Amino acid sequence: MAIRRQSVVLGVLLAPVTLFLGFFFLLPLLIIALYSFLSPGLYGGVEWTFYHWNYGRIFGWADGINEIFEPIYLQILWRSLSFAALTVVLTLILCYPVAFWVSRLSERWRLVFMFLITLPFFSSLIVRLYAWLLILKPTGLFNTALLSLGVISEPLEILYTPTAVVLGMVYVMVPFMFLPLYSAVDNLDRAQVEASLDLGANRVQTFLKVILPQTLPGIMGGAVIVFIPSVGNFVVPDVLGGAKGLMIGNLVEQQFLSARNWPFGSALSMIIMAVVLTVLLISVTRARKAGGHA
């Protein structure tokens, strides 16, 4: 009778959430994925018929007629995931030993810093990114301070390149792959860091066999973070990449702003998902490893 009345009021609670999320998530997202399968309206908007080549214009099977196969789609999308990819690896090298000293401050000083990572939040996205602007150009901070001292002689051109995608990307993910790596590091049990030192292991086997599986599930928490939004990023590549710097969030901006082809876009939203799922289900999957293990 316990259980029935616990179930029941888990379902109470869980009912406003899952009617949230059902209507403005899943019902969205059908919508998406039925779009993506019909032919584009001749002034936008879609014609209620069957129509696969929008996937074909990405992956070869375009008829050749209605819709050619262009391979800069799946170099944008390539282009996606590589970004993606190396800002989780950048953030990951910054957050990762910046965990480790913010756990050995004082409860004091660990406040502060947290509210320091925490502090671009209060600021709006695209004023920190115009900020970048101000820094990066031939004009900015960035060069006129290399110039100064003599490291170059002229500008260098980073703006709207893919580095400066790159850099403004690793800036705005940077808190959300500290926050979990810093939960796990401050979980970490020392006595078994202090246990392997003392049983004579260095320090570079106690870092592989002891710190790393215990800190393993905030780097794949981070990751995963960081990875999802990065992948279909369309502020930072806008402002700080141009051309160059175009990711796949752009191209579904484009084509639903600019080209209003809905289908496409939808065909193009479809495959960021299947992304996004694919490394959800890994992540899952190596979680449930490591626990198993563990």
Given for the second form:
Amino acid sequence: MAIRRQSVVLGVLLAPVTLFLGFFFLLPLLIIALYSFLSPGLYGGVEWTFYHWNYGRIFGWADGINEIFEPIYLQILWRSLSFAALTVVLTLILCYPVAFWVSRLSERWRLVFMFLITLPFFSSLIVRLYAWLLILKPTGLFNTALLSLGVISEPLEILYTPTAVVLGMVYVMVPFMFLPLYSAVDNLDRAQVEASLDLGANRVQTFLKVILPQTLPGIMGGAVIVFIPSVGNFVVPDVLGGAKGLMIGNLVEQQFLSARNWPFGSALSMIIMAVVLTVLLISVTRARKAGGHA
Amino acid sequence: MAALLEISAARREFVTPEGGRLAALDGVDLTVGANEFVTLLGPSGCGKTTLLRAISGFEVLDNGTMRLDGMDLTALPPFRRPVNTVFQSYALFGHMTVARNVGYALEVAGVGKASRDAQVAEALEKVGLAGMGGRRPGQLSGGQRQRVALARAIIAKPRLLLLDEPLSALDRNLRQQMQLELKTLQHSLGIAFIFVTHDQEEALTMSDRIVVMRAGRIEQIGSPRDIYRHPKNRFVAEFIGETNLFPVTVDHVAGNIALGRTADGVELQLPATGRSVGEQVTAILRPADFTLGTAGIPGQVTREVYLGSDLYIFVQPKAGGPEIRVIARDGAGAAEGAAVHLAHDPTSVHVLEAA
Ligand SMILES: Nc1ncnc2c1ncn2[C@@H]1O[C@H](COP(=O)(O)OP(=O)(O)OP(=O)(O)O)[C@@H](O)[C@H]1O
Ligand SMILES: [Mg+2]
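Please supply the coordinates for the form predicted in complex with its partner chain, as a counterpart to the form predicted on its own shown previously.
Now the complete complex, all chains and molecules, led by this one.
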């Protein structure tokens, strides 16, 4: 009886959020999934006929008449995945040592640092990316500084290259990596670190056997949180990337807004979705395995 | 006894949050013999943990030297010192099994798996945890965790084991059992122990020698009996066990007994050796040093505390002054309000030179 009653209460409490998510999240998702199997209308929209060539175009079984297989889509997918992976690695390298440093600061300086790391959230992403554009362009701050220092004789072509995209994504994603990492590092049991040293483990062994395993949940969390939005990111490559910096998110955007091929855009979206779900699934099962004892 | 650890003039200062300086160790000299059980005892904040951390290498001394087996420890990082610690919080590695925790020192020293497994099994056996190797620390009780911490610290056969209040988190029964086990273990291992405790009873029952500390300094080092019977000063006397302190003036000396009198007029008999008339000294008598009789200090029982076979009573001397604490046999006629006389053996009185 008690259990029944509990589940009724739970149901009532969860109903609003379930309805909201169902209507504004799940429903659009189903629509996209459906559209990805329909044929494109002549002037946008969809024709209600089953049509798997959208995926054929991407993966190579296109009929060659209506739709042509272009390896470029897989290349762009691969590029998106590697850019996202690179962003994860770079933000991790940047944030991991800093997390240790911040956790040792006094209370006051820690708060100051936390404020600084969340400061970007107070202004628009587009504005901040345009600032990067001004910094990186041939006559921008970066090149002018290097030129006047005599380090280079000609401006470096950074803007509209993959480098600029990765740089921009790292910039955008740093706070998302830092926060879970910091929380893991801050929760690190210092007594265990001392116990390891006391038992004869040198600093490298202590890092590998105690510090790393204990901060692994933070690393995994940060990696997932950074990887997922990075794969589908289209704002950063839009502003900073040229043709070579195009990512799958840009393709989706183009299909919906300029090419007006909704089914194809939907198919591309479903691929991003599949990647994200796979990553989440792997990280959740791994976390469950690691925390299996608790 | 050959000196295993020699500490001389150890000094460690901390900067307090208020900006001042605080000497957590203020010129500490200490030698510990091989296979000796030494206990550090003292009030909170007197520097016990700091001293242990300096020995294990986690605090760097500002001054002074530290030698182990004649080898200078000063420049050695913690992981090079043949000293292991049982931490107060146990500090077990939560992400490892009990067996891996226990074998950690061997693992990082590069001992092969087969030999390691054998030694881990042996160590677990020794602390009464045979067969528990597969568990995680989170699945153990407090007492079991304590044993894992102990097994982990002794497996590499350190020359010296440091224990920072290892028993303080355990309940009384488990604690007494662990006290015995620790003592037995220390004998069978042949390792010297430096043991920190707040509990003076624990210190008295377990130690070969007790080091009483106060504010970064050592007040007295001695055997438990020494410390209990012959405290060097009021602080030690009051810190170890219940004590009655009587500031007295020596009234006269006759044979081997001197008579001392407090300002209130309570009269006590002291050993005469070294006493001279008119001298001001402090006489120390433990609660068990008094016997109830017909002669002695007259007074009235104001309060009684039942201890089982014994009775703990507070006696207000007729002459005045602070109450005297006495342990009497139950049934000795010392009910609340009763008039009693407190007799004592002059030779059992310990005299402090200062009043
Ligand atoms: N890292 C530190 N920074 C500043 N002061 C410290 C530090 N560590 C210890 N102290 C101070 O040094 C003194 C001695 O500390 P310590 O931890 O050695 O005391 P303790 O005898 O172990 O006390 P307890 O019985 O409460 O554990 C204390 O006054 C403490 O506040
Ligand atoms: Mg302490």
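Positions refer to the first chain, counted from 1. Since this is a predicted model, take the numbers as computed values, not measurements. Each form is matched to the other, and the largest set of C-alpha atoms that superpose within 1.5 Å is called the rigid core.
Next item on the list: Indicate whether L10 shows a C-alpha shift of 2 Å or more between the two forms, with the rigid core used for the fit.
Entry: Yes: L10 shifts by at least 2 Å between the two forms.
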